[in-house]
Every structure is written in structure tokens, then in C-alpha cells.
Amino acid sequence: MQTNIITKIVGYIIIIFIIISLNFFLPRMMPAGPLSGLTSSTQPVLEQYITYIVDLMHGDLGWSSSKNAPVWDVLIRSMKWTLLLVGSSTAIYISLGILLGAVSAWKKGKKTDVGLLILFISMAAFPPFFLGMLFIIYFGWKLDLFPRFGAQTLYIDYSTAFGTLLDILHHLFLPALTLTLTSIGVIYLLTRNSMLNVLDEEYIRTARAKGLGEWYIIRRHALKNAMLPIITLVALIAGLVITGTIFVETVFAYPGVGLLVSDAISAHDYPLLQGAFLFFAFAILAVNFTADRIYELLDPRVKED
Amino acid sequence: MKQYKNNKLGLVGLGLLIFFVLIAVFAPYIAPYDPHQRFESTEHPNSEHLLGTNHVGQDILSELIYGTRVSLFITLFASIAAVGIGILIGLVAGYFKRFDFSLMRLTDLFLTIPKLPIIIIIAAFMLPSVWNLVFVFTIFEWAITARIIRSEVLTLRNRNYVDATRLFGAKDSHILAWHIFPYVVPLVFVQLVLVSRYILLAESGLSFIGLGDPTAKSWGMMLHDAFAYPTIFISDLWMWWMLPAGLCIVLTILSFTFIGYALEEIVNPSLKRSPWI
């Protein structure tokens, strides 16, 4: 048990080291030649590497030529939008996925179930950026219901905080919907399957025989036992959703770190791209690590693995 | 085989995939023009250009047909390579105890590593080309297969018939090739489908943000071009420029999904009633 935790932590340390080193060595190894301007120094590589690590610790990620600002500042400015987008979509797809999965299992074979199945399985086949473009065309241009780009209306000063909030939510809706729909399928299917398995168990029959209400049984008896596998999965999907912002933010010109990635690629702004890379890599690692710990807390059996 | 034939969705998926593979293979015979040939730009669909032309005047239908080639080539080649590496590592780690620990730590490392950001940054620093994409996807996609194959081999290697074969003096390589590998083949197919699905999604995403090969355009690259065109959404251009390429991606992903479900029901009969009612 003890060694298991230690190997895991050592694993994480190795991965962090790999990520940081990759970020340093890639521009020096690759033939594409973007390193002009990156490495003008004639120092030995080892010294450069040490300087790089020290700079990194001080939050010095270099200068972004396309934004004309330090990479760190650009990242900090964009981060809040990505966190808002990821956070809201995650809250929605987890709650909605579990709820609809449970409903689907309960209504197994009926119209609601089949409809939800077809909807979510086909949605999972859409690349997020393609679904986003379709939403822009339909909800943005044809119906003119939602803004087509950005996170806030520019050059408008709302007098009330409430007005600003509404504006932000209005802009958030389509990108968050895109991310939610493309990632909800896995969690919905898993909830549905584990619920179907649980609903067959003897103790559910007992609960029914006791005359407990259907909804009460689902909530207190079935869903509770179906939770564990769902939590492991959330970590996996969280990784997909975090990287999904790269594509969704690009389509909606939503000013988060994901948009920085595609901006940096088209502007050949490599320091900015590397900064954004560090953000995404560490965000995913942090989510995985947390999910691991939560799972261990909830299920004492894993400790023996 | 027989079981697969009884699965309607599996057949639909297989049919779709074969359809796209045929288009990819016979692209030069089907496509009306060379995809690089230039005509007048952004023409609307007409009798000469069924899907019109793009911003530099290339015939969109021909681009779409050749794009099938690029998208499927990257997807299938990389997934076969990745699954192949996964099989090899899984077999060795599961069968030879002395390699198990180190190989599995390596596998864990590749499973925990944030794949997509690393794939993106490597692709951004390499010259954009089809082979480079195949390379990065192969490197970062083998780990899951290795894990799954290894745990299957662990249960197989202690079976009585394997012990018996060993007693008869069979070499390890013989046992692996003839008495263990055949039993993991169904799993291999499931993995191929799952990995292909992931790679196609990732490849179109990478191409969309501008990391695709501009000389051999995939479907994702077509969407990149279309999206970069200023009036794509205001005019009707999106209908024949953006929609067909996007739908091709969706249909191919769906075909992988359907084949995957059908195969999984065969490999794992306890799943039989799910997810398809």
C-alpha cells in the first residue's frame, strides 16, 4: 500500500520533469528552425537548462511576440476564461450525465431511453470544433440568439454587475454547450450501464417490496452504488474537456488559454505556445492526481491494489 | 464472425468504413480533378464543380475525396503501429516476469502523461507532414493496448494447456505466437477500433488548429481552410465547403463506434445487453 503511493508520486515527479524538459529541448532539437530568437546565447546547454528552470520558478516564461507582453501575464489574463468554461461545462455534464443516465436506465427500452442514447452517441462522434461551427451558424447567425464570438461584449459598460454577469453567461452558453454535448456521452453511458446492473440486484427488489418510491430507490440505493466507476471516469473526461477548450475556444474566439494555442500556432509565437502547453499539461496532471486521491478516499479497496 | 454478422449496427459501421476505405483507395479514379488544380475561386456548386471551389480555386469534391485518403491513412496507419507496439509490450510484460515491472512502469508513465498537449507541442515544432503526425500518434497511443494485452496474458500464461505445451519442450516464442497470441486477437481488434477513433478525432483537431500537412489536406485541414475564410458563415459557402468534410469525420467516427460496440459484445458477453438496450 505504502509503496504503491510512493511509486505513484515518483511517477508524477518524473512526468513533471519530462514535461519541463520537453519544453526546453523541443525548440533546440527540431528541424523546423523556430529557435531563432529563442536561443541566441552561446552558453553550454546545461547552463541554459539551469537558467531556464530558475526562470520558470520565477514565473518567467519568456516574451510573447504576437501579444507583445510577457507570456506569464498573457496566460494569467486568459486563464480565468478557460477555468470558467471548463468549470461550468464540467458541472453540467457531470450532473446532467448522471441524471439522464439514471433516467435512461429506469425507462430502459422506452422512447426517452432510446432518444437519449441516439442523441448522446451521435453527439460523441462530433469533433468539438465542428459542432461549435454548426452552433455558430444556427444559433448565432440564423436565429441570432447568441453572440458569435468573444467572452464579453466589447466597448459596452454595463452599469450594474448583474448586466455584466448576464452578458458573460450569454457569451458562455454556446461554447459550454459544445463542450458539454461532446463529452457527456461517456458518463451518461456508464451511469446507464451501472444503473442497469444495480437495478437487477436483490436488494433493489427488496426495497421495491418494502413499498419505497421508485425515485427514492434510484437515488438512495441504486445511484449510490453506481457512483465509484463514474468518479474514475470523470478524471478521464476532465482531460478531454480541458484539451477540448483548445478547439472550442478557437471556434468561438473565446479569449482563454485554448485560443492562445491556435493564435500562437498561426503567429509562430513559440514562447506563447510553450507557456500554454505548460498550463494544459499541469492542469490535466492536477485533475488526474485529485481524482486518484478522491477515489482512494471513497473506496478503501483500491489501497490493496 | 457469425456473431458479428448478427449485429446490425456492427454491419452498418463496417459498411460505412469499407465505403470510406474504397474511396480512399480509388481516389484518383473517383475524383473529377487533381486536388491541387486551380480554377476560379469560391465558385458555387455547378455542373463542373459539384461542391464548388475553395478560396484558391481547388475543386472541393476532389479535395474531399483525396482528404479521405489522408485522414484514413494517418488514422489507420498510426493505430495499427500503436496497437502493434502495445501488443508486443503487453505480450512480453505479461509473459516474462523479469520485464513486467519496468515495462509496466513505462506504460503507466505513458498513460498518465497529458497526451494531447504533448502531441500538439511536438507537432508544432516538427515540420507539418503526414508522417510526422503518424509518428506522434504512434508514440503516444500504444500504452492502453499494452496494459490490456498484458492483463489478458497474465491469465492465459498459467492455464493448463500452456503448462502442458511447456512440458513438451516448446520454446517461449512458440508458446507466445501459437498458444497465447491467438486468444488476444479479438481484444486487439477492439483496441484497433478504439485507438482509430481517438486518432481520427485528434488528427482532425490538430489539422483544424493549423498543424496539418498543407500539401496533403485531410478533412480537418479542409475545415481549417473553410473556417479561416472571412465570409464562410455569412454566405452559403459553409454548406458545401464545411459541412461535407465535417460530416465525413462524424460518419467515420460513428462507424468506429458501431464496430467497437459489436466487437465488444463478442469479446465481453457480459456486456451483451448494454449499451444497446
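Think of the rigid core as the biggest set of C-alphas that the two forms share within 1.5 Å after superposition. Numbering follows the first chain given and starts at 1. Predicted, not measured: the structure shown is a model, and the values here were computed from it. First, how it differs from the form predicted on its own.
- When the rigid core is held fixed, the Cα atom of residue 195 travels 2 angstroms or more between these two forms.
- Core-superposed comparison between these two forms: the CA of residue 239 exceeds or equals a 2 Å shift.
- After superposition on the rigid core, displacement of the C-alpha of residue 124 between these two forms stays below 2 Å.
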The other form holds:
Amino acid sequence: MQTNIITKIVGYIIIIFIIISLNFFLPRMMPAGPLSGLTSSTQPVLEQYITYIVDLMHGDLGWSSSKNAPVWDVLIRSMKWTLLLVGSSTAIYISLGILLGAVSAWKKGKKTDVGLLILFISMAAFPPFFLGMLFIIYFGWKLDLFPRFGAQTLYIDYSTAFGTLLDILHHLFLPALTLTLTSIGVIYLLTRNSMLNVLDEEYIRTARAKGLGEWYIIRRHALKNAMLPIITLVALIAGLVITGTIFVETVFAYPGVGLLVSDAISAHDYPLLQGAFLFFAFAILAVNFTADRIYELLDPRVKED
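Having seen the form predicted together with its partner chain, the form predicted on its own:
What comes next is one chain alone, with no partners or other molecules.
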């Protein structure tokens, strides 16, 4: 057990080192051009690399030419919006995907199962930017129910914190709905397939024979054992969700880190682009670390390996 923990810690340290190194060396391996400002130093590359590491340890990610501010300050202002969008939509699509996948498996072959399958397979076919544009056109322009861009209404001073919260949630609804609907299908399908495998097990038939309630059997027996592959998948698709976040924030002009990536590419602001890359890379790493911990809680045997 102790050896397993040490191995994982060493593994994460190596991954962090690789991420930071790639963030430094990749721009300097590209042909001269827009990146020449990053490589114009007369210092040897090794000295530049050491300076880069030291600066990172002090929170210095460089200067954003398009925002005319330190990259770290620019990222900090945008992180809260991305964390709000990704955090809320992730909580929703994981919870609903697991719940509806379990229901679909329990109702296999019935109208509920067929309807959910058609719905989520159809949703998975829509790219995030396309579904987002449809929502803007219909709910934003035609029905005028939700804001079409931004995270808050500009130039309005709300008298209460509750008013500010409602305004933020009002702006959040369509971007979060877009990200949720384009991500939920994978969780739903895996939960359904995992549950179908578990429901054929002998202990499920025994629980039914004892007269236990259907929902109790799903919650206490079937779903718990079907969760392991789901947790693994959540970690694996983190990168795809982040890619979707970039598109969603760009379509809705939602002021998160994803929109910063789009702006940085347009403005050739490579220090800002590097900073955003680090943010997303460490976010994916954090998701995988959390998934590892949850996996251990669900399956104690992992700790004993």
C-alpha cells in the first residue's frame, strides 16, 4: 500500500515536470515568426529553462501583450468563470447521466429506455459550438429569454447579493446547458452498459428474491458496483470537456479561460496561450487525481495492490 502511494506521487511529479517542460520547449521548437519574442534572449536555452522554472515558482507566467497585464492576473480574472461553468455543468451531467443511465438499464427495451437512447445519441451528434449557436438564436434572439453573451449584465449595480447571483445564473444557463447536453451522452451510455452487466449478476437476483424494493436494489447494490468504470471514464473525457468549454465560451462570449485561448490565438499572444495551456493541463491532472481517490474509496482493493 505504501509503495503504491509513493509510486503514484512520483508519477504525478513526473507528469507535472513533462507538462511544464512541453510548455517551455514547444514554442521554441517552432519556426521563427510570431514566437520570436519568446526566443530572442541571448541566454542559452538551458538558462532560459531554469529562469522559466524559477519564474513559475514565483507565479510569473510572463506578460500578456493583448491584455497589457501579467498573464497570471489575466488568468485569475477568468478562472472563476470557467470553474463556475465547468463545475456546474459537470455536476449536472455526471449526476443526470448516472441516474438516467441506471433507469434506462432497469427499463431495458421499454419506451423509457428507447426514448432516452434516442435523445442522448442525438445530443451527442451536436458539436458544442453548433448547439450553442442554436440556443442563442432560439432562446436568446427569438424568445429573448436568456442573455446572448457575457457572464453578467454590464453597468448594473444590484442592491443585493441575491440580485447579482440571479443575474450570474441567468447568463450561465445557456452555456451550462450546452456543455451539459453535449457531455452527458457518454456518461449515460457507459452507466447503462455497466448497469446491464451488473443486473445479470447472481446477487441482484438474490436481492429481488428477498423482496427488496427496486430502487433500493439499484442504489445499494447495482449502481455501486457499476460506478468503477464510470469514474474512470469521467477522468478520461476531461480533455474533451475542456475542448468543449473553449468552444462554448467562445460562442457565448463567456469571459472564462476558454475565451482567453480564442483571443490569444487571434492576437498571437503566446505567453497568454501558454498560461492557458498550463491551466487546462493542471485542471485535467486534478480531475484524474480526484478520480483516483474516489476509485480507491469505491474499491478498497486498489489500495492493497
